[in-house]
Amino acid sequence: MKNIAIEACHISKSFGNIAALDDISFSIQKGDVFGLLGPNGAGKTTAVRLLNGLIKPTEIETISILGLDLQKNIQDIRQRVGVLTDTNLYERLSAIDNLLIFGMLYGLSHKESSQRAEHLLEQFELSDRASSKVETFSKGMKQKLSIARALISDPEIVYLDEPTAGLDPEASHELLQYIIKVSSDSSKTFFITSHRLEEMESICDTVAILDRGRIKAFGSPHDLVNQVFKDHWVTVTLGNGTRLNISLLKLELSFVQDIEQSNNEVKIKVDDRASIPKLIRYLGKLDTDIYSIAEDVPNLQDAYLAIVKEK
C-alpha cells in the first residue's frame, strides 16, 4: 500500500436509472501519470469527481486516496491533492492574484502563497504577465494557469479532466510537456481524463479504456496495444505494375501465415517479430521493385477503437 497512490474496489455511482460507473476497480502508483480514457458520456467526469469526494458513491467496497480511506478522512485528503475540472478562473484578476486566491483557500501564508506562485509562473512561463488580468490571455495560456492554481498547495496527487480541450495541436503539445516536467521534477501523481488518445500515449505510464461506465481494460499503452493486437504484420510497397509471386512465396517461407495483396501493396502475416528479418532478406534477392518494406504497428488509438467496439 506504501507505494499506491489512489486505489479504488468496486465502486459503482447511479443518477437515477443510469449508470455512470458501474462496478469498477483499480489502483495507481504513486509518481505515475494515468490515463482514464473514453468517449465523451463514458464516466470519467463521474470518477473524478466521486475520487475527490464531491459527490457519493451508490456502491462501494473502498476508496483509498494516499492511503487514507476517502470516506473517512476527506477534509485531510483535500488538502493533498489539486484538482483542475475547468477553466473559471477569475477573469478580472490578475494571473498572481488567482493564485493567490487559491493558496489563501488551501490554507497557506501569504508569504507561502507568493513564493509558490512565482515559482509556478515561472515554471509555466507566465512570469512576464503575472500582473496581467486573465481576461486577456489565450485559452493556453488559461490551461497552464489553471494547472498551476492546482498546484498551489503543493499536492501529491493532480487531477486534470481534458486539460487539453479547446487547444490547437502546438498548445496542447507544450502543455503536455510542462506535465511531464512537473511529474518528473517532483514525483507527483497525476490523474487525467482524455479521449485524446495519442496525447495520452505520450506520456502515460498507466491508462484505463472506461466506456459506459465498465473499464474495459487497464494497463500501459504498451501492454494494451499488445493484448490486443497478437498478430505480425509487414506491409510492403511495389513498383507499378509489379506482382509478388504469393503461391512461391507461401512455398519457401514457412513463417508466412497469411498474404493480402491489392495494387502495388502486400501484406504478408507473420508468425512473429523475429521472422520479420528473414522476410526482408527474402524479399531482398527477388528481382521485385521494392519501394518500402515496414512492420506494421498499432498504437494506442488502434488498441482503444478495437476495445472500445468490441461487443
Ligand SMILES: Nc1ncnc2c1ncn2[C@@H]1O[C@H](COP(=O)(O)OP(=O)(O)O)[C@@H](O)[C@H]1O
Given for the second form:
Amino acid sequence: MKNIAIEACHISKSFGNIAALDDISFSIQKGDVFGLLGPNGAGKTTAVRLLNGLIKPTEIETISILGLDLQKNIQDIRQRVGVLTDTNLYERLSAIDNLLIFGMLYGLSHKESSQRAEHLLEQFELSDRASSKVETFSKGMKQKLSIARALISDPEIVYLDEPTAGLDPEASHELLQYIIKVSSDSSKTFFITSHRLEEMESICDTVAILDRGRIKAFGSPHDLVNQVFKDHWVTVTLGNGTRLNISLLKLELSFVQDIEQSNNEVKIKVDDRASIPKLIRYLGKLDTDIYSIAEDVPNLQDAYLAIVKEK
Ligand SMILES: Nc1ncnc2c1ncn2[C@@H]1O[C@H](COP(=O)(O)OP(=O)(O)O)[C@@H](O)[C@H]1O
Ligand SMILES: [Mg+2]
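Show the other one: the form predicted in complex with the ligand, since we just had the form predicted on its own.
After this comes the whole thing, all chains and molecules, with the earlier chain placed first.
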C-alpha cells in the first residue's frame, strides 16, 4: 500500500444514461509514468476529473490517493497533486505571473513561488519570455507553460490530460521531450491521458487501454503487446515475379504453422520465436531472390488497435 500512488476500486460514472466509466479498477505505483490510452469519448477526462474530486462517481468502492481516502481527504490531496486539463491560462498576464498566481493558490510564499517559477521556466526553456503576455505565445508554448503550472507546487502526482492535443507533430515531439525530462524525476507519479500511442509507448512504465468506459488491458507496454500478440510472424520480401515453393517449405520445416503469399511478400508464422534463425538459415540456402527477411514486431499501437477494434 505504501508504494501505491493511486488506487481505484470499482468506479463507475454515468451522465444520464451514458456510462462514461463502467466499473473500472486499477492501481498505479509511486514514481511510475502511467498512460491512460483510449479513443475520443473513452472516458479519459472523466477519470482524471474523478481522481481529482472534481466530479463524484455514481458508484464507488474506494479511491485512494497517496494512501488517503479521496472522499475524506480532498483538501490534503489537492495540495499534493498538480493537474493539467485544458489550457486555461490567464492570457493577459505574463508567463511568470501565471505561475506566481498559481503558486500562491497552493499556499506557497512569494519567495517559494518565485524560485519554483524561475526554475520551471528554465526547465521548459521559456525564461526569455517570462514577462511576455501569454496571448502572444504559440499553442506549444502555452502547453509547456500549462505543464509548468501543474508542477508549481512540486506535486507528488501530476495529471496531464491530453498534453499534446492540438499540437502539430513538431511541437508535439518537442513537448514530449519536456515531459520525458520532468517525468524522469522518479519521486513523482505521472498520470497521462492520450490517444497518441506512438508517443506513449516510449515514456510510460504502465498503460491501460480504456474503451467505452472499460479497461480492456493493463500492464507495461511490452507485456500488453505480448498479451495481445502471441503468434510469431516473419515477413519475407522477394524479387518481382519470384515465388517461394510454399508446399515444400511446409513439408521441410515442421515449425512453420502458416504461410500467406501475396505479390512479392510472404508472411510465415512459426511456432516459436526461437525458430526464426532456423527459418532464415533455410531461406538463405534457397536459389531465390530474397530482398529482406524480418520478424514482425508489433508495437503498442498495433495492440491498441487490435483491442479497440474487437467488439
Ligand atoms: N459533463 C458531462 N455531461 C454529459 N456527458 C458527459 C459529460 N462529460 C463526459 N460525458 C460523456 O462521457 C463520455 C466520456 O467522455 P470523456 O471522459 O470526456 O472522454 P475522453 O476524455 O476519453 O475523450 C462521452 O460519451 C462524453 O460525451
Ligand atoms: Mg478528454
